[in-house]
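A single chain, nothing else alongside it, follows as structure tokens in the form predicted alone.
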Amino acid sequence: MLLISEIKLNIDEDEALLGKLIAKKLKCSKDDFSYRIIRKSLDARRELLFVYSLTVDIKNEEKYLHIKNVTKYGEPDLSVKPVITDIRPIIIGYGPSGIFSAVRLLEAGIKPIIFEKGKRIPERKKDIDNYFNNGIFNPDSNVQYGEGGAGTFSDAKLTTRVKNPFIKYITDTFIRFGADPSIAYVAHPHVGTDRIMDVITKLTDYLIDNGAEFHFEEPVRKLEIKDNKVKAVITDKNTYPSDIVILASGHSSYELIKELYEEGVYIEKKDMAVGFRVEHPQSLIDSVQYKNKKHPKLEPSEYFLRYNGDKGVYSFCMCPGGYVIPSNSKCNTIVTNGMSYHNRDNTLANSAILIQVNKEEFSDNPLGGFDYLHNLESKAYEISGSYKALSQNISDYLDNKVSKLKFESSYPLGTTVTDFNSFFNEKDNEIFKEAINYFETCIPGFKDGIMVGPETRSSSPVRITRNENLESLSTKGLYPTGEGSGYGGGIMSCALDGIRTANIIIEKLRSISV
């Protein structure tokens, strides 16, 4: 198989003239050959331009790679034998890391069983959607806990800079359960808040057909520990023999974290992030990132910011045509989010804007992290009165104000303005507005827009130090995986850990029945 890059059409052009292009290059026939799009971005330097590059299927490949932009290609058989064995291993959690650890098991005939505090989607949902539209909040079915983990209302979005055979993998197995095929090669693919409950709600069907075993709305209280193995887990309703139990309760499981930090598990604090969302209207993001060019081809368009100060600030988890939401997952507290629906129409875009938090900024207690973070999100709350997310115009921030909002904020349950000033420490402040000049000048008209807060929740401020067959160091059987372990942060980077999980699992059970 080749693979050939550079290919290039205008925006106005149809991709059905892309065999001609290729045929014209390779100066053969169309029938020659067939071909499969794996890269697809925008070039908007000049004129717009989408520029593709494609794996080709043509007999004597050797005499093509001469050509410019023509090299061969050939994917990793990611396959893996059947492992036989009555084993079940235990997965605590059902985000990503859980969702592709079990994805994986499954794959080689171990079928795991799979704890999730939350409910399935059709439900979760309905809970969500009575928060969102009028402020009763669940503890226990929230943006945080259910099917499909937090991804499932952050947009889903794929992106990741890490390069890795498995992202095929995973973006194949959400095409195979319903998502849109163009994921595979978009630069920047997202399945959209309303495409990927239905995706994570035929995958967990298809798990549960082919044998895995589901408890939802049965969270997992502790473990049981002997000798510094993992014997067993113990939720309200039962204890479940296991001594592979993969951890991966994501980022929100505090309760899960402080019981095993005081079963003996090794846990350690690391560096975390805080900050805020910032919202503009999409038009300005647009016209600033295409440069004032307008097509109907064009998608709303994304951003990424850092400015590397006394502390690092960054975007992250950009929305584009998208929604601040709630997302915490405790009562009396505020954590803002952003997600968007798949066709990301909304006329807001939004995005996390973040600042180090370094671990010796917290106590030296382990899970001093969590303290602090929840800190923030009740005092957000104390402010406010309510669930009403706090926002200030950026402008007024700058300048140690508060006036009427420039427009409405997305936040589904209103919003308080206050001023972030008296919200942040000095220092902290300092940095945020020394960032906020800086992308002022990467994109006019930054200043414009509005901050909504706290976000709180971009990263887990604890690691559970694995050894290099990803083993609890402390703990034999237990395997700390994805966000809330400390490894990953966002959808692909945990998938990606989780299907890691399962491949040491897999060997590991594999050596066992020989």
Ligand SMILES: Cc1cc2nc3c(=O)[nH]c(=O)nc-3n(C[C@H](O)[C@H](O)[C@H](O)COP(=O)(O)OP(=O)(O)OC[C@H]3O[C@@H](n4cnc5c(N)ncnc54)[C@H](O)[C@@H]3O)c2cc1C
The other form holds:
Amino acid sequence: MLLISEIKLNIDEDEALLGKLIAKKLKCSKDDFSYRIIRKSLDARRELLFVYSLTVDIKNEEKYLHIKNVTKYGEPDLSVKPVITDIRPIIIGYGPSGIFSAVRLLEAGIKPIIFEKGKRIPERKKDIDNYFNNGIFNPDSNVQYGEGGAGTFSDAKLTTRVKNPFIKYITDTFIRFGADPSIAYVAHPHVGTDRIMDVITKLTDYLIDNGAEFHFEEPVRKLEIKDNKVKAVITDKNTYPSDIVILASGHSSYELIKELYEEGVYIEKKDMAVGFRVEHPQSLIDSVQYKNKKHPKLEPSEYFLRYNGDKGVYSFCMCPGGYVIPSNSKCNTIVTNGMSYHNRDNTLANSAILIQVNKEEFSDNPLGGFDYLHNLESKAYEISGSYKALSQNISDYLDNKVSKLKFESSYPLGTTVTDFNSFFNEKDNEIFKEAINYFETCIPGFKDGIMVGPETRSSSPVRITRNENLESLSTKGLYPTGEGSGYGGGIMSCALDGIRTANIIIEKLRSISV
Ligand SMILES: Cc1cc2nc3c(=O)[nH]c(=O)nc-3n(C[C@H](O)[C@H](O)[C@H](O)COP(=O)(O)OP(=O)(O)OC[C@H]3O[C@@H](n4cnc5c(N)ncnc54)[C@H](O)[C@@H]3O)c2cc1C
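In place of the form predicted alone, the structure of the form predicted in complex with the ligand is requested.
What follows is the entire complex, opening with the chain shown before.
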């Protein structure tokens, strides 16, 4: 297989021309090869161009290797040999990390048992709609809890800075269950909440059909641990024995993490981040990013901003053409996050703007970060007096004043205008303001947006530390995995962590079975 990079098409040209361009580059006939796009990105610096990398299947590859931007290409073999075993690992939590642990284990013939606190997607969606439309919040079934985890009612961006061959495995799995094939090669892949719901539902059905056992609406309350080894998980219904437990319960599983801490599982605090969402007209972001160029094929654009002050401030989880949504998992708290549909066709763009919170800023208790977050979330609710998020014009925040919002937020429950200067601490306000002034130089008009918040669930405040075999430092057989355990942030990195954990368990069970 060959890899050809830097093949360019004008935005108006048809992708069917790619075959012709490859043939021209390799000086051969179009019938001599087949090809596949593996990367497509936009170059908007001058004229609008799509730039492609393609793999090409052709005989006598060697004779083309002298050509510029043509190299050999090979894909690692990610298949796994089956393991003969009756042992059934337990997975706690069915978000991206739990899902991909289950997919990988099952691929090796190991049939996991999965406990998920929330409901299956159709029922979960009803509860979320009831909250978004009628303000009736369900603490057991919401944006954080249920089939697919926190990433289901999201933008389902599949971006990650990590390079790992299993990224293709993950996107291929999503495609297999109905995601658009372009997520395998576009520079900023996203599925959209309307599509990811369907993909996850089909994936769950496939796992069930192939022997995975699911217990929805059955939260794990505690573990049975004896002699520093995990022996069983305990729910309200039963005690389920297993020596292998994958803890993939996400960072909104405070109650379980607290219980594990009290049972002696080693947990340490870690740095995290808090902040707010900003919203702008998508047209403003597009005009800056595309330098006023317009074309129907141009996707709603994104930005990535970072300011290095006394503490880092950065944009995170941007949702072009999206909505700011309520993402709390506890009653009487406010948490914002972002989501979008596949078409990203809302007129507003939103992104989190987060400031780093160093672990020294909260109490010495390893779980102190949860208190820090909970205080912000409930303080917001107290100020608002309802589930309406807090909001303020960015320019007013800079000037320490409050006035009517320049435009209405997309937040479905409405917002309460307040002064974020009296919400965050003085030091953080100072750094946020320096950052905003810097962001204005990157995106002119940034200050004309609005703030909606608070955003508090971007990363876990704890790490359930593990050893080189990915087991808890204190508790054998317990595999802390994904975001809640402090080993991931975002759908892709958590899915990768789930696979990493499954691969270790597969090899462990293989060594026992021979
Ligand atoms: C609104 C929103 C939008 C987002 N958008 C994106 C995005 O576009 N792209 C991106 O990369 N990331 C996004 N994220 C972040 C991403 O969803 C998370 O990083 C990711 O889901 C974490 O995966 P996880 O499997 O570790 O945990 P989670 O997804 O949090 O899953 C944990 C699961 O465990 C369950 N659970 C909790 N406690 C228990 C218990 N005691 N017993 C049994 N089950 C339990 C929960 O119900 C949950 O389903 C978004 C998050 C939110 C909230």
